[in-house]
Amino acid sequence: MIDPGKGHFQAVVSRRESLSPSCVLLSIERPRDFPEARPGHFVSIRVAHSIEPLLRRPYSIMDLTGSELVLLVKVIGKGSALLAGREPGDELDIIGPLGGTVFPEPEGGEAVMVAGGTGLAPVLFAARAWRNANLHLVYGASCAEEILESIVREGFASTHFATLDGSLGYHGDAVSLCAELVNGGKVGGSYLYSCGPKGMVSALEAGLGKRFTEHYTSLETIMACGVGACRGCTVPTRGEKSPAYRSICADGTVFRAREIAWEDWNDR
């Protein structure tokens, strides 16, 4: 487990970039003091000033800089068409960075990610950070206006695009993609990494898992207090005899896809 040491800050959005129809950059002012992160760290926001939404928001880190904050804010309730439509020079109330594991680097050089939507996040975040040539990525969303381009045209070996739709890429999900492209000798390496929705994290390590000598994953689930605390983010993990429940907020993100109890995480 790795402390990146915390902090509670007060920040200003420096730029807003709409991306997608669903999908905002918010570059945000780094602030004094705030501590170094690494892929899978994220930060905890309050999105309004008033006691609605109550509850903070996790956002995975997608980039840090010595000047900028970066996240990817995708709009999918009140919450974070609030923080998407913030403006250059409001004001955050941010905590953070949060998370006790991180995505390690691969040994050997290279490696697959794969990405569902604003998964994509720390995934980048690991390339910008680890500067290995050898990264492949393979990235799915719904449909051509969700694959999100501008974002990924550096910093990888290869870029594989999986849309539902079929209006770019391959017509089909991600993890159907990897598994033609590991399949077929096109991308590989001993170490996969993963992040995006539950189903399709589930469905890559069922299908793929075996190929890789580690895949880790950062989980993405709703989150109350950010820190372990509550225990209303836990998901199951394979112990001796029955599942054994860890916070993915201060235990995780990050785990090893294989010591989840897939079977047992019905929870979402």
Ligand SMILES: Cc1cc2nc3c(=O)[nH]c(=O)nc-3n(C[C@H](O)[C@H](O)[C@H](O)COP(=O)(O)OP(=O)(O)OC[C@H]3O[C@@H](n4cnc5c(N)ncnc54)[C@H](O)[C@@H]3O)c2cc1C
Second form
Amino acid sequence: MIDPGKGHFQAVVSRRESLSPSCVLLSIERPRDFPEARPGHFVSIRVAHSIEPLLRRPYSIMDLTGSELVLLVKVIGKGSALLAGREPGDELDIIGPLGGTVFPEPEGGEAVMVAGGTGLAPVLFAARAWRNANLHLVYGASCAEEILESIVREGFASTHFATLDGSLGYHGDAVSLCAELVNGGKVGGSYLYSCGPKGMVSALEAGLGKRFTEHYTSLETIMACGVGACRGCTVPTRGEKSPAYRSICADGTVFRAREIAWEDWNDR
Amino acid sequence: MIDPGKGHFQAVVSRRESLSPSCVLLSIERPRDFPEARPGHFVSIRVAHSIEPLLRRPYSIMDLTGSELVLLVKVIGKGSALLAGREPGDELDIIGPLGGTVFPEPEGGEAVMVAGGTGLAPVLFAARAWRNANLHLVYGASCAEEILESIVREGFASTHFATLDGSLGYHGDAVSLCAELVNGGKVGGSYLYSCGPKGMVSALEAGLGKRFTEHYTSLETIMACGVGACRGCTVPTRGEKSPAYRSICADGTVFRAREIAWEDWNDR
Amino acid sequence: MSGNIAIELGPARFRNPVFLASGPAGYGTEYEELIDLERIGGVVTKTITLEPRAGNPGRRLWETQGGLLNSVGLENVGAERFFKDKLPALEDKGIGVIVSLAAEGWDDYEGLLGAADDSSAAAVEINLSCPNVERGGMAVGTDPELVARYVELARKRLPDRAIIAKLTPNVTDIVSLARSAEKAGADAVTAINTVLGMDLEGEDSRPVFRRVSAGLSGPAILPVALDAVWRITRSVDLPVFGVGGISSVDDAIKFFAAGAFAIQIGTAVFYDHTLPERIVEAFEQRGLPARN
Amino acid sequence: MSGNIAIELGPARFRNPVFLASGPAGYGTEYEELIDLERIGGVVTKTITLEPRAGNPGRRLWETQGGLLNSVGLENVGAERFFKDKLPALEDKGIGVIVSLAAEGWDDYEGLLGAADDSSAAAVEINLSCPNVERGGMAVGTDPELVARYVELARKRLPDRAIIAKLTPNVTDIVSLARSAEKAGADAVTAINTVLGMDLEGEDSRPVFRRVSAGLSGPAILPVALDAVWRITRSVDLPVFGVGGISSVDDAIKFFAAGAFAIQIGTAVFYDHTLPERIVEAFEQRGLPARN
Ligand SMILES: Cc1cc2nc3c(=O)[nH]c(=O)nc-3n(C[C@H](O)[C@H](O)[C@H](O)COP(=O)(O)OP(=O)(O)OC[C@H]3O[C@@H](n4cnc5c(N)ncnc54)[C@H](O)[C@@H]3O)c2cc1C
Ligand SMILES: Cc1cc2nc3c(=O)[nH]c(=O)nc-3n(C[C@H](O)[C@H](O)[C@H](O)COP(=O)(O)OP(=O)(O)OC[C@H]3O[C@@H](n4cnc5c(N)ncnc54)[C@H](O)[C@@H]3O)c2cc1C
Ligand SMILES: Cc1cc2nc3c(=O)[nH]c(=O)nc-3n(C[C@H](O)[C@H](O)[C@H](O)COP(=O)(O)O)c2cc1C
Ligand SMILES: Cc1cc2nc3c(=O)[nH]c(=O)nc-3n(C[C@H](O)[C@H](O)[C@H](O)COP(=O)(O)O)c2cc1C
Ligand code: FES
Ligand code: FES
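For the form predicted in complex with this ligand instead of the form predicted on its own, what are the coordinates?
Every chain and every other molecule in the complex is listed next, the one we just looked at coming first.
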């Protein structure tokens, strides 16, 4: 467990950049005393002082510098729409950094990172943190417009894009692309990292998990407390006792993909 | 019953003027097809497309010209605060004009009008409508700042202000001031009109009602439908059958003050 | 256009399954200028009692977070005036009508059913669930045996009308109420009436309502209503009118998915009177939503 | 400072009457970095059962309009680990604790009370009202006689601890449950647990939760909780812990005005964890709110 020491902050939005029809990059002035955070940590934001939406919304930390906290926000429903609409100067009510586990640095220095959609956020944070590693990014989205190329800048040994409609890069999903790249020897390493839709990550583990010494994935689900208290954000894991549920907010967000009981994990 | 023919409109705010620490004047472009309205009619506004606040908020029409609908908005709670914060260009979702009765024109041409707080709105609308009448305005508020002198312009034979703290005009409430003025022969007429807090209107009726042929008052209470359907906005009236409740939204807003069973009308 | 979305209930036929709920719908005419009542399935008229009722004194409405408390107390013009003036006006205009009735005791219930029998009402909803009155209403509606007795008598006196029993959620087991209604011969049940609630206000924190407890409606209670509809439709074969918190087309679809046969909209009409017609439009385009 | 706002319940003494509710409070330590738990009255720890429970599979949380549905299903570490690890950690830190217990049947209930008896817990809350489990929970909690039996045994086995019975609102008459608890010797009751509700989602409108029904909490249910507290305190002499939808200092005051002896805060902590301390501060400044 890596507890960053959470806090409660009123932070000011410093920049808002529209990246795609659905995504916005939100830069926030790093509050004084905001603890250090690592890839896989997240923050939880009260997007409205209203009962609609009621709960805080969790967002992965995409970057944390001495002066800035950066989030990638995709508009999904009411909460994310409110957040994505925040302008420079607006205040945000944040708790964080949250999360008990983070992406460990790759052994051997080379690794493959697979991101789907806004799963890019923790992956970029990791790439920025591990400047000396040899990292291959495989990144998929629905279409060219949703590939946020402008923020995939530095730090990767190679980058590979997949779109479901074939409008940019590989025509298909990130998992198929990754399989081709791995099988073709184009990308490699002993560690695999992933963040994205559940279906993507479980397919990745099923198809390629065994090819890597470790497959670490940062998971998402609906959360309430964000601190491990409510036991609402659990994921079934394999173990002696089954089912054994672990909380994504406090026991995660990062898990070994092979420890997750994917077949038991669904939303209903 | 004077049913103006209600409609549903998306109207655009054209001007917002802050009048006092608590009050704002909101001018709205008169929607095409917005029916004629008369003093005592009101509109009901959906102040947020959210469940907070849930219901529409009723506002008296303060003025209705060929091009403008004017409202006087006092900040009381969440709904009025949202409304008072609307800027030029913002859209408002309005139903109206609502109300089944209006202030009738005074007979004899001279009349006294007593307004408390935002009760000024329908009184000003009446004064504007009855340009040939000799109208005396007695208008009370908590303090000088809340006397909205700038909008009390034209059309009155005399104007008299009362403040509870004595910071402007008469030191006391509008009812006491009105009594002094009537007793001193300074204001007169056969009709008395009023709009303001329940306590003000009932005291006015008790103290001065008999001195006038008619005392018409425009009432307010919490509303839901605004059209007479829900029976939620009722006021007890005197009559053969007692209690007999009439709806302020559809049977009012204007009642003869002597028909109201003031002693039975309280909020709990 | 996905064609016909009309529904039938016993002898009654309605254009579609979207109704205004009893209470908020008034006597059907108040919303006429704002809602095209001939477009929707119909209105469930304000509950009437045999004799006129003045309703409750003092405050009757209070907004809560996401909800509305009401303590109207069944103010109504009484059966005589209703059947003489109000109902014919609606029928003349071709508006679908379900007449809501509430007993204030067994004797006057006989009279009320007699008046309904003399009328042209094709469908009646027996309000066994109003929380805002002393007698009848919820007191009757929480007891499965009394529910059965009331529905039985309605069935007997009104053999050729559609009879709908409106149930209260303020019970341990709403399903047992629905079962009683079914056994007693109801054609359908309506779930739910308002949820018991109260609020306090002011510096001195006094109860908002004289009767203290009132009925909660609106978006806040949607999950409670859905749950009731789902559980009833799992256990009882009767068609269910779903009502409680519907405030969007998606909400309406959820009620059908939970098993409802038709829906009623109350509180949302107050702030979004275009909703019932928007739901009808959606259904006309896509067909009636699937039922689970 | 308006002085002392401490409260006593049987042998238990708390700094003030502001608690985190069972469930949202976890084992008391999870919120440590965000809430100064020594400032508030204490935490009601997550309900424990005799044996560890994994909790419900599938989704456990779902937001509704103004509310939160949960189907956690009493996931907990079991009595042994709780009393060995969790409780002492809290007590060492000087945090006020009420231990929440739920039986999964009569036999294990004996064991659970035994474990509590061996512990240092000064106050226990018997959760007779969880809607999210098959056995125990609400099934027991809706029956006044079973409530009495469960409270009686707790009273017998834990003669020198404060015993609080947590009641469900999903009944026809919550007052009769409170009366049962009183007669059976409870020191207090807590009202309310979550309200039964459900939701559906997605294109195919399937139930959100595997168990379909779940428990509704948050601002949406505040009127329901206030009503329960008011009615119980009119009829029963026991102190009442008020819980349900409290999301502001004013809400807290309302519960006292409705007759509550103390309050618990659940859902609001998720989005406004500063609330419990703000309430304590307000009470310290103005004194405890007046009770009706
Ligand atoms: C640890 C963590 C990190 C995250 N990081 C990011 C990020 O960097 N960028 C980003 O854009 N989003 C991220 N998310 C997801 C983000 O929190 C949700 O998109 C957001 O909460 C949706 O809120 P809403 O009010 O817009 O949608 P709602 O109206 O609440 O929901 C709309 C739909 O989305 C589904 N949904 C809502 N929240 C989630 C969720 N957390 N997981 C799965 N389905 C959900 C609901 O089931 C619903 O059907 C993260 C979530 C978690 C738990
Ligand atoms: C026919 C009519 C005409 C009105 N005309 C005007 C006007 O011209 N200008 C103006 O500023 N206001 C007017 N009002 C009052 C206005 O509607 C309320 O101030 C507003 O609805 C308050 O909403 P809120 O969300 O700000 O307050 P809330 O948060 O809803 O309420 C705050 C407090 O005010 C009380 N309250 C709310 N509404 C009313 C009401 N209608 N009557 C009495 N007490 C109430 C509540 O009990 C509560 O304690 C009128 C009301 C009616 C019925
Ligand atoms: C102001 C008001 C008055 C009501 N009056 C009645 C009534 O007379 N008869 C009845 O059966 N239900 C009555 N109800 C209950 C509604 O018909 C409906 O069951 C309930 O409000 C839940 O639906 P909603 O959330 O869509 O409003 C009333 C509801 C409100 C809000
Ligand atoms: C996620 C969650 C878990 C809960 N778990 C428990 C529990 O284990 N035991 C219990 O007695 N109540 C439990 N509750 C109910 C709360 O203690 C409380 O009674 C209810 O949520 C109403 O209060 P609120 O509206 O402030 O949340 C839980 C509530 C939530 C939201
Ligand atoms: S969100 Fe509460 S335990 Fe994770
Ligand atoms: S607000 Fe519904 S009758 Fe007046």
